[in-house]
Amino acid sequence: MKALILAGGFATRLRPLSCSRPKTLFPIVNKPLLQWIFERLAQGGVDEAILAVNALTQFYIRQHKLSKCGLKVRFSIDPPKMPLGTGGPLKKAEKLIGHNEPFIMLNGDIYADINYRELVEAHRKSGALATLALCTVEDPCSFGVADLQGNVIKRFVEKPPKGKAPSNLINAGAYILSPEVFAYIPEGRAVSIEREVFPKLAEEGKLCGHCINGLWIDIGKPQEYLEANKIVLDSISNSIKRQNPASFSLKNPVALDEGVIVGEKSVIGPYAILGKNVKVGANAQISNSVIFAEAQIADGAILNGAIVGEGAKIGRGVKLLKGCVVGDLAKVKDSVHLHEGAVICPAKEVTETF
């Protein structure tokens, strides 16, 4: 079986994180969000993945130099400053994809816990040319929205306005569909496949939903990130191996990458996920927090919620308060401290607080 993964996203809520890297390689406790993707499509019986990318994206994905479990990666690359929507690389994908069986549609920036095997299963008694795994949330109304009766969709909404949703069940980013899709969707242009495919495929009585347990989350937005690696942490915290440290404290839950090195009387977690090789001094705090790989944490800082990209050097006595983005290759000067949901560039040095 075939999968298709939408990646060729900007990221733009996720800057300036995603100045320098896809959202698809965002990691999640220190592997690649689509190291997972590729993990789950392979133990739910796919064989090969097409990347359906901009050509940075690909370029990104190269250097990452992923395990592929397995399978069989290929990409299917958009025109260059021709964004094509979600439908859109789907149709040009065709070819790559083929008309022989059902196939999987994914997007690439969504954290879940499916079971491919029988979100397949369910489709095929289903009949249907689409069958889309649902799960519900408190406010569907940034998400695509089905009214389902039985295991129909009777009516598809993307993105209602509030109070006006059919439901609390939501798209979840992950669908089965019949190679007799392809014939909804234009060529050669943008389509976005939940306002103009799947409404229309609802009133054909061909679009069926299938409810999903596990965890789902979307990492759109920086605190989404963050939660979404707590909660994952949480769900995985059993089984990460850990040293009992003589020189420093660990407060569970967290995560420590290969090469990781803490200074004396340093208090890590609850919630700290430092990525590989990241450095910490003396005497600091970090707890609520993903610190991306290379990353330098100095003698008595303070970090409580916040982001470090790849290569940051953090100062000694800096403050980093909840919310607070700290970019790639940036340095917080000593002493500074940044106040909640502060921002700071890629490559930037701050040598202020604000």
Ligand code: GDD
Contents of the next structure:
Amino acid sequence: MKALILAGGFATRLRPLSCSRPKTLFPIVNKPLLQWIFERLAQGGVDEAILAVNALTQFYIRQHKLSKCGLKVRFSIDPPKMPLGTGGPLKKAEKLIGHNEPFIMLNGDIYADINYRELVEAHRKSGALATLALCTVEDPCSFGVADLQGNVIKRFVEKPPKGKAPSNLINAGAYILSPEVFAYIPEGRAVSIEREVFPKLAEEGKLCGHCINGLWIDIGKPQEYLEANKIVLDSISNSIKRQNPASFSLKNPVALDEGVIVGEKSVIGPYAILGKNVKVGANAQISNSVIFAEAQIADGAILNGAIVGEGAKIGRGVKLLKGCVVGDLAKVKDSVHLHEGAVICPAKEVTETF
Ligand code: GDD
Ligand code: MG
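For comparison with the form predicted on its own, please write out the form predicted together with the named molecule.
Expanding to the full complex; the earlier chain stays at the top.
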């Protein structure tokens, strides 16, 4: 079975971290989101993944050298300066996908525990042209919302205005589609599958839904990204519980990738996720934070509720509190205290407290 992964968006809400990586490569507990997706697809019986991306995203994905988990991986690239939306890339990949059998389509920015075999089974049974994985959220207005009766979606509304959502059941961003769907998508322009195709299929009674119960996380904004890491860390923490080392203190749950070095008397955790080769000095405290690979945190720094980008340097005695986001390669000089929610651009040097 083939899977098309949509991953050509611009992730503007995740700036500054998305200035230097696409959303699908954001690490979730030290593993790129796309790597989690490949693993689940391979477990779900998929043998080929087609990545619908723009040229820049293709470049970043190639650089990452992910494990393909036995999948054949191909790229389908949006035309230069012409993002195709969510439906256009599907039409563009028509030849690669072929018309032989139903296939999976995924939003590449979602972390979800989805049993694809079950979803495919639901699709085969219903005879619909598209079967959407659905999950329940408190506020559905920033998602696609389904009016589900039995297993049939009677109406599909993308991002309804407040108070106008037909239910709390939202499109989880994973679909099984039959090749007949290609005929519903115009060629050569950007198409929103959610606004132009799903409502039409619903009108014709050819859109079905399948509710999922596992973990489902959209990493929309930096705070949601941090929260996603904490939730996933919780869900796998039993398998990575670490013994307390002699020279510094670990408060579980924590995740330390390979090559991490921590200085004496530092306290790491709870909820500290340290990427590959991160170096932490002595007497530092890191909790509720995600530190990307190769970052350096000097002696006595205190981080609580922060995200530190790849290769960033945090000076001695620096304080980064709730909501602080430091871009890749930025430098925060000694003794600087950033206020809550401070955002530092990639490669910027911060020398004064603000
Ligand atoms: N190749 C390509 N080209 N991919 C794109 C483009 C594009 O021009 N635009 C967006 N994508 C990809 C994104 O990278 C993402 O993985 C997926 O398509 C969905 O686009 P988003 O921009 O993230 O949409 P959204 O989050 O506002 O809403 C979508 O996801 C919700 C679930 O999180 C919709 O599908 C909603 O209905 C759904 O509820
Ligand atoms: Mg999204």
